[in-house]
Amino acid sequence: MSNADFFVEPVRETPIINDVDVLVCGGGFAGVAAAVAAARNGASVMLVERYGFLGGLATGALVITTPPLNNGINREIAKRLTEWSSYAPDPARENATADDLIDGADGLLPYDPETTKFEFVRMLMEERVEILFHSYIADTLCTNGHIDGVVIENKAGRSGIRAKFIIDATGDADIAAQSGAPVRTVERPITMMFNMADVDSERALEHLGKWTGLKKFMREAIAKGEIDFDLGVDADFGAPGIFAADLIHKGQLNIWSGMLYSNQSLDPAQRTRAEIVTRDHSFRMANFLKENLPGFENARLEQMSTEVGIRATRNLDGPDVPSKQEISRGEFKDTIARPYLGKSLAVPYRSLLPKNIDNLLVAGRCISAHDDIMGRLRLIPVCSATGEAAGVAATMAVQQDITAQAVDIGQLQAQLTEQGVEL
């Protein structure tokens, strides 16, 4: 028997199960937007997702408050959710139309994750996007700067998908990294989210003032030794620390349980530790609130997130890395996403482009930009907006038989404008 510390796997042939124009890797907001946009523009599209639902960390990690969804495909998503009373409800505007509610929305707005999962599947099926759940991207097959396809693994074993163009919407730049495109490893604090039901918010806020007051309440309790709690309480890196927000349904509260630092989220062992530690602290916090904060006497822990909320792991190191000032001013000649109507913040096409790979675009929280602006670029409306742009650009590249780098920006901007994106 060999004492070597590795296995030598036998050479094997991997069956190819599909051949499509555009393969979208990841089914979060960015991936759904990319797949829908590509299909609407005439591409055959497949989307591969590791979970059995869509929405990514937004629905899976209970990131269920968002800045306004009011431009491009975001507006469509908001309208679909509004039809189910599942986005930014405003009881004071009883007869308001969906457009009124969307246009009048401001701040962080709640949306319902279960309705979102349902509507995202509907959106993909309406456009005949092939969906494959419960599948991991195991490898990317790249030759001379061109991706031939990806290898996936699932309960059926190992198989391949061939595609003319790939959109990396994994959130972790997995495809970019596997293909050899330069990426930067990023460490940010992580948070386990949880929901509590039957909370008397009015009574709790009489005690706290605003939900930001939950920080002070917990900080004082920790200082007095009333709760054993080691996670970060205060805001940092664009993350709120301990916080809470009222949700769609009366008495339902979304709670940020504090921040774990020094995490190595690309290391499975460290990520396992993070899941255990943050879930333990969430459980402690939920029970402490029930026992000690007015308004929580009848509350119950309704749900913890499927996985801990990871804010960043890798970012694309593209041919250009726009600065915070450039993104905030939003004066790019190659602007392809302006996530918020009436705001200057914009994303250029170059932020989606990898170095050295000719048939790949990256969308979502792992695009190319300076670290000090990524706290704003990882938010849901930006993910959807970059996904939509990537889907259109990928289809143009396939239909014109050109590289991602050769896509005509004016043409891309015109097509985005035609489908409702205000640039």
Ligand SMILES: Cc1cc2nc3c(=O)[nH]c(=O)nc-3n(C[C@H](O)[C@H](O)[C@H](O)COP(=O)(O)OP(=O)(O)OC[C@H]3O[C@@H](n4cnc5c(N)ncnc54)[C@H](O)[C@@H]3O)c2cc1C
The other form holds:
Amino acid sequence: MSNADFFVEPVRETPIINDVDVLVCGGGFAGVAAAVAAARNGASVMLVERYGFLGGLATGALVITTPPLNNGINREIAKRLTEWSSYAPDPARENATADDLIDGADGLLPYDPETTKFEFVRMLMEERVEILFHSYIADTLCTNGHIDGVVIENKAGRSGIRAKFIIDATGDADIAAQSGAPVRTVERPITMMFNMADVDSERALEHLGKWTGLKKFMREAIAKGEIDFDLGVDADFGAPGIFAADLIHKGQLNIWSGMLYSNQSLDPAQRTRAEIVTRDHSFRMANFLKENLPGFENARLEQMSTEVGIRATRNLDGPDVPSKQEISRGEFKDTIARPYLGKSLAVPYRSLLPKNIDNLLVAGRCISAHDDIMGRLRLIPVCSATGEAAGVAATMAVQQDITAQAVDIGQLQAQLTEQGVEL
Ligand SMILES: Cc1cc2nc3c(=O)[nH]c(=O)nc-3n(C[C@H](O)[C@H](O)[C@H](O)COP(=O)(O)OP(=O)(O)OC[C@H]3O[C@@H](n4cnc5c(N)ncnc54)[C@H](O)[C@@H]3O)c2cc1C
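Since we've got the form predicted on its own here, give me the form predicted in complex with the ligand too.
The next block holds the full complex; its first chain is the one shown before.
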């Protein structure tokens, strides 16, 4: 047996299990929007997701609040969720229609993650998108700047999927990195979100005044040493504290448990540590609230997120990285997404485009833009809006047999407008 610190794997033939026009990698808001848009424009589409549900961080990480979903495919998502009373219910406006809620809302609005997972599967099935869950994209096969397909791993072993065009909606720019497109690594604080149920909200509010009072309550307890809590306290993010309360479900709170900094989130060992540390703190915090805060006596820790919430790991470094000012002004000739109706912020096509791969687009929280604007671009409506644009552009490239770089921007914008996106 060799003592070398690596294995040499035998050469093997990997069976190809599918051959599609557009392969969408990752099933978060960006991936779902991309797959639906591509299928509606006539492409055969497969979506591969490592977990057994859709929605990504927005469902699995219990994010559950979003700026208004009111443009393009976001509007459809909001309507579908509203039909299940699962988007921005406002008891003061009981008779409000879906359109009233969608148009009248501002700030962060709650949605229900389980309904979102369910509706996303319905949307994909309605468009005949092939969904493959529990499959991890382990490698991308790329020759001379062209991706031939990806290699997935699952319980059946390794297999290949061939595609004419790939959309990287992994959130981590996995496909871009694997295919050799320039990417940069980024670090953001990471947070475990958890839900508590059966909280007596009236009683808790008598004590706290407002829900934001929980921040102060926790900070004082940490400062006095009443709770052993090593995670970061962040005034801007309001952590630890309540993120949403009583909005979708009475007596249910969505809580941030504090910030973990300097975490190298692409390093599996650091990621493992982050899961352990943040789950431990969430558990401690939930118990502390039960024992010390009136109204929490009968509350229970209902659910922690499927995985710790990692905001960012890698971003694409596209051909011309737009600045914060440019994105905020939103006057690009190649604007393909304007996620906040009535606001100037826009995303250009170049933010989705890799420098050196001719059949790949990136959508969602790992697109190309300067770091100082990524905080806004990672929000949910932007992820789905860039997904929708990527889906349309990919289909155009396939149908016209052209590269991602050759897509006609005017035609792309016209098609997006045609399907209800205000640019
Ligand atoms: C703690 C926290 C709080 C936040 N709060 C808010 C908020 O209040 N409002 C808001 O709008 N946004 C918020 N965000 C940001 C927002 O939730 C995300 O940026 C957004 O949901 C990302 O969507 P996405 O589709 O780009 O990526 P993701 O949701 O990350 O989806 C990527 C998908 O790809 C899959 N995947 C990844 N790699 C592979 C692979 N190799 N093979 C197969 N599948 C793969 C993943 O499982 C996942 O389903 C928050 C984020 C965090 C972490």
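Positions refer to the first chain, counted from 1. Think of the rigid core as the biggest set of C-alphas that the two forms share within 1.5 Å after superposition. Predicted model, so just to flag it, every value in this text is computed and none were measured.
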C-alpha of A244 off by 2 Å or more between the two forms on rigid core:
yes
Aligned on the rigid core, do the two forms place the Cα of D280 2 Å or more apart, comparing between the two forms?
no
